[in-house]
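What follows is a single chain, given as structure tokens, in the form predicted alone.
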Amino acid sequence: MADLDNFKVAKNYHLEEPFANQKGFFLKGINSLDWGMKKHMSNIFNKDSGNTVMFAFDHGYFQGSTSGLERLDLLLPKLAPYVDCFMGTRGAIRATLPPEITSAVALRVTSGSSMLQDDLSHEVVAVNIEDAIRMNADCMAVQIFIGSQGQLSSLDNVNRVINDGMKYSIPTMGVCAVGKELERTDKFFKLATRIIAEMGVQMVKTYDCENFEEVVAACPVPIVVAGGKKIPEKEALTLAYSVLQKGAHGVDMGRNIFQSQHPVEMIQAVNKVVHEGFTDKEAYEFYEDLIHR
């Protein structure tokens, strides 16, 4: 057919080209937003490195008393000097995170089934914008299940949160969930992260994968990478270093911190990678030195 002549089929991510619409602000995709949005994003991301160290401790909302998170009141203050942004539920934040800690807050605003259910994808918006404002949240975190049974309700959730957030200049973080029936391929993450970004979130949390640099390039807002399941400390630091080299703007480590035998030392090593340019090898040597002092 004549109308298909010279049709471009292959994708070109222009990996060698920096993000274009970034003049006037240090984060991709945020340049055209208002002062309040930029202020919250500056609270989450370090302006010098352009990156963030997040600590996720929201696992209890579907897993209960998770190993390593039994005493948040004891753990969180110890980690605070090395954490840019704490990600948790309003109950855990209010009860266990001292308000004098100045780290940013990513408030989980969706909730759903517990681990007793087979399908976790049917979540609801459980926290309204007024409570997010009362908690001085720097962003609202919404779990989004692309390709799962709950995809439509997930997209409805995130759009409602985005709309409320835009009224009051509070960013939304879209958390890319992967159903157990889905493969963690670059094809999936390219689709999922782009859909989430197109909805209007100001940042996306997702996972590492093959060709991750292409996932980052195709997503027009900052990507933060989840640490995922507990792996050896050396491997977790390699993960952090690798995704930053491929364009991620930080990591959100949960289990790889709170299930470590040395969580405070581990978060310090992650911080060195994210903000000071340590390689994974250098960061692991730093970690080993700390635990053997």
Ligand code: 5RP
Second form
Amino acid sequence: MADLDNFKVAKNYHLEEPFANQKGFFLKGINSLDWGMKKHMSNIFNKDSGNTVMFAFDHGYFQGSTSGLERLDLLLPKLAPYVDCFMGTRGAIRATLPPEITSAVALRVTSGSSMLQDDLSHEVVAVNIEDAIRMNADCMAVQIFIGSQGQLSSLDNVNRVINDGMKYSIPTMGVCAVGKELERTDKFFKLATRIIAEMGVQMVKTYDCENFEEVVAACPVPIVVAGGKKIPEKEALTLAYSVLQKGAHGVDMGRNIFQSQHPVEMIQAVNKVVHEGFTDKEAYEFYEDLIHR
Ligand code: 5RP
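Alongside the form predicted alone that was just displayed, please also present the structure of the form predicted in complex with the ligand.
Next comes the full complex, this chain leading.
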């Protein structure tokens, strides 16, 4: 029987205070989603800055052993303190990312091509929702090939992943593919990112381009920007700064971190831009200071 001695009747309902969580969620386009989705999004994006430093190391899914990613078991723990979200394949994550690391996980769930082919646009959904749940994935990443041979099947892939994600409140990240044959213009990215968002993904990964702020404005969910091929650290920091200024909610950078001579210092400098409002110049000075210590 319940102990009713000194039982205090609840009365502090603070009726004069509006419901504190009624205000908009801190990320665009996510407010109407349920608690589980918001929780995963909050694991990926930092609530104070609204942004994320995602580290992409999924290149092996079509390239095999990639320069800079030969020993994930050694690299990932060193970067972890500066990574909000690791983006990788289930094979690499399970085998090399210690589960004690608290960073979020973006699980690549599509695959099916290799760099030995000319046309990389034909992928399948390779990881089912049960395994994404088992891995406690914070989002599932699906590559979408607008304008390529594989457009239809990649849109089918993303819709199937979104449908499963909605059942279990796991967000989907639509990864906008660019191929050799695809133009990297704002016209293309406005088309592709908007189609991907309209499918119902909770975030889009894409590339910088001319008029990038318009791409961002027309995309109703957060955009994170891929680093692309390796460029000098100073330029990579300028890229990060520029897209953040234009409304991106962070970067999903791979080669410009893991192919840097100083990956740990580079990711710290990227953090300064993404979370602390450093300009590219300030972040590069910070990077130079770190590597010359
Ligand atoms: C492309 C991806 C990769 O993870 C991403 O493009 C790699 O990052 P970076 O371009 O910065 O090396 O999603 O399929």
